[in-house]
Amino acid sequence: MKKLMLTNEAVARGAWEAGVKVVSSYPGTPSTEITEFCAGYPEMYVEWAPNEKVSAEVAIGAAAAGVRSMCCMKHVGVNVAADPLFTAAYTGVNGGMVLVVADDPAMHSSQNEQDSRFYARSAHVPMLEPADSAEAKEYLKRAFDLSEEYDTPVMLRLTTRSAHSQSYVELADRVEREPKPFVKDIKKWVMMPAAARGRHLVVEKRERELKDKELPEFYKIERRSDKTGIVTLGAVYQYVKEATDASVFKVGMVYPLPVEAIRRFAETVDELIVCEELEPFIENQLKAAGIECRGKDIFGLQGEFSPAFIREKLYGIKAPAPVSDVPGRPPVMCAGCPHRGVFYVLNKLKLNVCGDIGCYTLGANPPLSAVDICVCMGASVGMAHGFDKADSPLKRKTVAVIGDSTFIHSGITNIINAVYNKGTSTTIILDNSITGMTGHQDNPSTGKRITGEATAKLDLEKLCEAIGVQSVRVVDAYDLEAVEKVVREETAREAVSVIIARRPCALLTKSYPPAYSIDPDKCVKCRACLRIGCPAIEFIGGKVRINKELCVGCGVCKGLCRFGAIKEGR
């Protein structure tokens, strides 16, 4: 039986068919749906972990216990999971373990454009990269076989386009597997220096074996021209086939690379071109092996490829520019977003704002223009402490802003650090009761697991108090007067303080209060209500109006109008 599947769904199906028992992940676009689809299979235990390091460690533990396990994350998540990943390459596995990573060329929803292939090479673990949904399912199943055969974690790499594309997938039954017994062996499992030195030799031997074997099921040659040969992989393989008539060497095992097979292919064509997104990962390895080729001098290092892009770069055929009168539509906070009012207040008070990853990053955009710096998850709290300890002129005018899920992910340790080192920074936790931008996943502060099952609910106030935060204040994010009052008081405090601005994400409920409207007789067109940047408030034909189809009745705008022109209902 065949089914049209999203590649992320096909990965989940492959895990189920392969007999995977444990899946632990942290949500991150474009990988999130894999774990959500996994949760639909009752035979697998599936969880959202607080961060990617935890998810990798859970998967490592489950594999050591003798069952097949998987963890999924986006490319920047591997930065967080790298510590356990690198050492798990030394210990090896028992049951198979696969880490699925989704890179984001062109940074559709990411803060950088890093290339996860280098992690496989640096950690000395095999990496596979499928080109479509069908390959994704089969490659994942094969990855578990490789993991157990070679006693190693295996990485499976997707990109935004491959993760979110669809193709037909041949379905198969699940193969149940008996857990392998865990055998105590400190030379294998306990990475003290003496044992680790011995295991490093095992890693080198395994890598040589994989290189020598080449595994021809993970590459494919399509002969179409003696003039040009293109080495490519993943989604770009589809583009190359559409855009060129060149012969193609499709790479399926990204690391270790089948260098000698590519050398033999290169000998059959006049020119060899490497067509790969992001870094010259394959190109540099081929050049180091003495194989003459080109690549990044043609295509560059940034962004996504497409058939039109490849045609232009290889043949100078430029696609006509699309003609459209539709204006650009950058992402904005939703109508009724509880973050909006907080950022309005921070802008009003002219504070220096260290932002974080998530919906609240949008607070950098006009008209709110509140966020001044954003680096990575959890960094807002640490950066605010850095401003504090740098004795910057902005010292007591700096606040950190972070969401509830991100605070749990990697903000907690920064608060501990600030308290321990006698800081005076203020952190605002924007608690919208969900993991928002990745699509409403539960986290430890929501009181529900990925399956919807009720569980212990993390109390953020008690957690901060237990850490030693001297002042923990909770405020309604919609109450701008209260938000302003609390922010003024806490930024004046000579100690670490936390403000929890709490109000659920406006998209969590469909039961909204009546929409607001503007009384044209009272409106003086001062446009103060526009300063909050709510998409439901429109300025058309010289008049301000509230779009009742978008308004969720939060009432924040009413507090901004000094003339009483904004009222509930029509």
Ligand SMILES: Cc1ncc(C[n+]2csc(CCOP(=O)(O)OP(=O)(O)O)c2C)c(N)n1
Contents of the next structure:
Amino acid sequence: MKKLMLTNEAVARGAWEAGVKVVSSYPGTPSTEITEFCAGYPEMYVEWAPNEKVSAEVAIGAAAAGVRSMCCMKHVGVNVAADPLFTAAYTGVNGGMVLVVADDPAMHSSQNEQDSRFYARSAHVPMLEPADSAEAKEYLKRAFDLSEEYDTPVMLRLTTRSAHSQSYVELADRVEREPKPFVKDIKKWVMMPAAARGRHLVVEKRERELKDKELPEFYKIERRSDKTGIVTLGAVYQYVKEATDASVFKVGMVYPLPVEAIRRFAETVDELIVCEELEPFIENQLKAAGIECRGKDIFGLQGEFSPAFIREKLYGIKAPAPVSDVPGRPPVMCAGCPHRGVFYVLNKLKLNVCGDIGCYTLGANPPLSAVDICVCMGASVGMAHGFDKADSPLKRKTVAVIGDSTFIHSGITNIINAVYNKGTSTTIILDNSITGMTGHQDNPSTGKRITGEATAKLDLEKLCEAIGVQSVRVVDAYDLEAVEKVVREETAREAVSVIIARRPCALLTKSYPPAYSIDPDKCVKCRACLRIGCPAIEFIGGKVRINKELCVGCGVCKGLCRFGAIKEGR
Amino acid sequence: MVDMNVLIVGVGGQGTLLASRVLGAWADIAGKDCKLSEVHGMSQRGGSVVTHVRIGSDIAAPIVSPGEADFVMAFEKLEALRFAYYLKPEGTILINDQEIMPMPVITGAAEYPEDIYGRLAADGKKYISVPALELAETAGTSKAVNTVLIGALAKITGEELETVEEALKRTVKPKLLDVNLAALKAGYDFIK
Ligand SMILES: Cc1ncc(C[n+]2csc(CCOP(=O)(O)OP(=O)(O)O)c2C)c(N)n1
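In place of the form predicted alone, the structure of the form predicted in complex with the named molecule is requested.
Let us now look at the entire complex, which starts with that chain.
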């Protein structure tokens, strides 16, 4: 049977067909749906882990236990999972293990544009990259075979465009596999220096073997011209096919690269061009092998490619351009978002805000303009402690702001550090009780597993108290007076404090009160209500108006009007 | 079903993803090759969103290039203007006649362009304005703007209503099917 499938769904299907037993992941665009689709197959145990390091470790354990396992993450997730990954490359596996990583050229929803292919090379693990949904499913299944055959974790790389594209996929059945026994062998499994030295030799030997084989099933040559040959991979392969009439060498195994096959291909064309997004990963390896080629000098390092981009760069053909004077439409916090009011208060108090990654990063944009620094997940708490210990003049005006999922991901150890080292920073946990940014995944604070099944609910207050935080306060995120009072008190305190601003995500609230409205007789058009940046409050034709289609009746704006012009209902 | 490149544009939360899925199911029923490219993952609403749909045979890239769309299906007027450059010279923009203010306009940092239809016409773009929100509300839910526009597209491309009804049946939840079928027909009948 043939089905139109999102690549991420095809990867999930591939895992199921390959007989995978355990899937552990942390959400991250554009990889999230893989694990969500996996949860639809009862034959696999599927979980959301609190972060990528944990997910990789669970997968390593399951593979050692003798079943096939998978963990999925976005590119920056591999930074978090890198520690277990590098050494799992030494221990090898028992049942097959695949780490799926999705890169995000152009940063559709990421904080950097790092290229995860380098991880495969520096961890010395093979990496495959498919070009569409059907190939994603096949490559994933082959990745599990390779993992078992070469006794190594294998990486499968996607990019936003391949992960979020749909094309036809031929479905197959699941093949159940007997779990292999875990055999005690400290030379293989216990990575102390003596054993690890032995395993490092194994890693080198395995890698050389794979390199020498240059498995032909993982590359493809399409001859069209003797003049130009283009080496490409993944989604970009599709663009090259469409935009050029060059001969194509499609790379499927990104690492180790089939260098000799590419050398032979290069000899059949006048010029060789490497067309790859992000870093010159393939180009530099070819150059190091003495194969003359061009690439980044034509295409550059930035962003996402497209057929139009390739046509322009290779042939100077310009595609129609957008009109320039159209106002932008950036994503915004939703109407009723519980984060909004907290940022309004932080802006009003002119605090120095160490932000974090989630829906609430949008608090940096006008009119809230409240986030002053944001780096990676969990960093807010550490950075606030850094401002504290630097004895910055901003020290008593600094707060960290972090979401519930992000706090559990990597904020907790930062709070432990601040308490342990006698810090005085204040952290605000924006607890909307869901992993919002990536599309509403459950996490340990929601009391539900990925399947919706009820489970233990992490108590953030008790956790902070147990860590030794001196003052833990809980406020209703919609009650701006209370938020302001608590923030003033806690930032003044010479001890580590945590404020939990709590309210469920507005998109998950089932029934809303009626929309608010503006009393035109009372409104003096001072526009103070616009400073909260709610998409439901508009200023059009000289009049303030509440859009009843968008307003969810959170009522936060009501308190901002000194003239009593904002009223409940019509 | 005719071969076509369709760019679906709108505001996050308007249901553009469902529209592309219905097109996919429609292509599947018609036995066409089809590739789609969606951007999703973010829960927050309100940003500009684009979905690419390509229907034909032996399709390589899942994205439509500027100047190559047969149809731009715009769920909002400003987004129609923003993405009009994707249109082929002989292509058509299908516009839901609705304005949603983006944040820079709400805060007064920018103005919502006046006379979008006039600008498109002056630029030589063929467009059809559909009161899709109104038609969807009449059909039973303001959320069915997507289905109204699909209905309009079906009629314009000379498709039988039944084929698209079948695509809808494969795509929407059973309890929402009736309102969506009504919305589909409203869009279909709107095009004369
Ligand atoms: C290391 C890493 N993993 C995953 C992500 C993707 N990601 C961005 S924000 C986020 C979670 C946000 O959830 P939460 O902190 O609860 O805040 P909310 O969006 O609900 O406001 C995730 C998983 C990332 N940016 N970095």
